[in-house]
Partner chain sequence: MTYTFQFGVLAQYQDQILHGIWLTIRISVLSIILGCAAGILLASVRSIWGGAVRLLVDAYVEIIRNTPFLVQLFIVYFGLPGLGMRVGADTAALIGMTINLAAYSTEIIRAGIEAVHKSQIEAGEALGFTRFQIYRHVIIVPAIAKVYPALCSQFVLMMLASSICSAISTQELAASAAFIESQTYRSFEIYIAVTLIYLALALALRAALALVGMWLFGRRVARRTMAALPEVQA
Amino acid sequence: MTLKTFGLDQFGFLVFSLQWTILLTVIALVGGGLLGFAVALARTAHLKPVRIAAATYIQVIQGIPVLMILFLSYYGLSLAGFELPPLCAAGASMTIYASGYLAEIWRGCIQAVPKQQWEASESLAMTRLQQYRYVILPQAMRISLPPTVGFAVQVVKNTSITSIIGFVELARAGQLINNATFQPFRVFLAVAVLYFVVCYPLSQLSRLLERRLHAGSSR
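Okay, now the structure: that chain only, the form predicted alone.
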């Protein structure tokens, strides 16, 4: 039996699979961002039942491991007669996971806007929608940039669990190459380097935004 060695072809396959990791991250952040934004607004609504429903959603999502959400999306729906491709199941589960955390991040950022801003906009006879559009959300968005970028790093790393359902992203590609080469140190070192190449710039961007925005608010 002849074993393959870890070379440029195998590394190229890892780089190709990294594209799927990035795609899944984008799906999670875009889909989770849209859903999370709606939940964040519901979390700050005037109506108490709406706030309770949004808070319950956030607590449930944050209280369940993302792996369980993935299993429910892939295996649970298949038992109910809905066969989802691995990409759809992975995208749906990561979207739900991201929405629960982004909703809480953005809820905190909305409530971090000084109360005087709300009062000033009310004195101008603005509607609730106008308050959000012209006064609250622009300031909340500025506050939310560092933690949102920081959370994106967690999403990138958590995409690795989708390998369990057979979705071939970076971690799964590393497993496949290791099964063919039996060189785990080289293979997973290369996988770790590729994750680092993606995550480290995001981490630095988050810190940079935090410093600049904090300095701007201090002035």
Second form
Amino acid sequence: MTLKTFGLDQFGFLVFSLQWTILLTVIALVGGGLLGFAVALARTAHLKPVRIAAATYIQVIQGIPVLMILFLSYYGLSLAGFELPPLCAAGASMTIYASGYLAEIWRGCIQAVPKQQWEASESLAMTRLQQYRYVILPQAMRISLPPTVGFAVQVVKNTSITSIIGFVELARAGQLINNATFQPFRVFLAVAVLYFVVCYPLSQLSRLLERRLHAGSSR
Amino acid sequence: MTYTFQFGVLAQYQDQILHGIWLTIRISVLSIILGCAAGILLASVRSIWGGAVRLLVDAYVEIIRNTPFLVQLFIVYFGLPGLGMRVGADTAALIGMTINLAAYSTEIIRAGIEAVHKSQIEAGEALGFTRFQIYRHVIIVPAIAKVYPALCSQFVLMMLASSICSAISTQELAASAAFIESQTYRSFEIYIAVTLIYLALALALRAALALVGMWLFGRRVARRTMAALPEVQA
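Please supply the corresponding structure for the form predicted in complex with the partner chain (the preceding block corresponds to the form predicted alone).
Full assembly next; the chain just shown is listed first.
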């Protein structure tokens, strides 16, 4: 058997597998966004037990490795009797991981809205729901954009961990090609370049949004 | 669901778990010390020399921060032997973690240095400080005190990320878990137990870092360190 070398075909396979990385990132951000939003609201709720439960959830998720979340959802789902493809375990774990961090980011953004805004809207006889809908969340969303985009970079990078349970995304595709070509330096460098091509623009976008936000508020 | 949990099997593998915990602690502490020292050095060099050195340091920081830790480990562990440098799994893990943490530390400390007000430096000059004294007492120490909580959050994240080193066969805690799983098939029990151990390690590390912070910078910094959650670096 002759060894393949790392050529255009192999690079094409890497680029092709990038779509799974991106799909997983989108799942994590949408799922984690919904769950994280609920936790962020709970974290800023009136009832103390609700606040404590949300704070505990955030502390636990941020205090355990993403790899453990992945293993627990992988084995947990199969234990519960679901015969699911790795994509489901990967998507579930990335969702849980993202929710813990997004909840904390968004809590900060909700609390960054000045207290007077709450008082003013209350004096207009708005219900709590109306306060959130028309006064607080629109302002919090503006503040939350830069750190949320910044976190998306972390999610893209951390989807590589799902390769450990055999989900074929970019990092796993790199391993597969390395097994066929035995040119690890070239292969993983190419993998790193592809991740960089996705992550760097997002990082810069986050930085740009951050600068624009501060420019707006200092005027 | 008719599954019965059997945590009892874990007791037989106590040694494996303790061995894993010990290696996790060792590579984490070593990489924190080395990575933080490299971060201080690079952030300093970058702000003092500027020019091409600054460009190089910034490029290093951006490259590391925009690629996954797992891929960095692969390059160190599988890639370096191809260039004639043979490294073991533990050493590769340590190198990978240090390189990764150095980039994040540089970025955090850079922000601290840039937050030092110009008037502070002028005040130092007015007091007749030498350039080195100004650098030490006015810039670097207050800068690190300011970003110490953020730095510690990054250290905790690195300790948690050390679990990824199991993918290059470093026998740390996550690898111990995988080994016991392969022996007993009690996967769920094992990963619950190991997850709790990681949680305890994260809390203990944060408390230890807060103590160091108290010793170095006083009580206020220590309190902020305990309260800080991992910050997300853009």
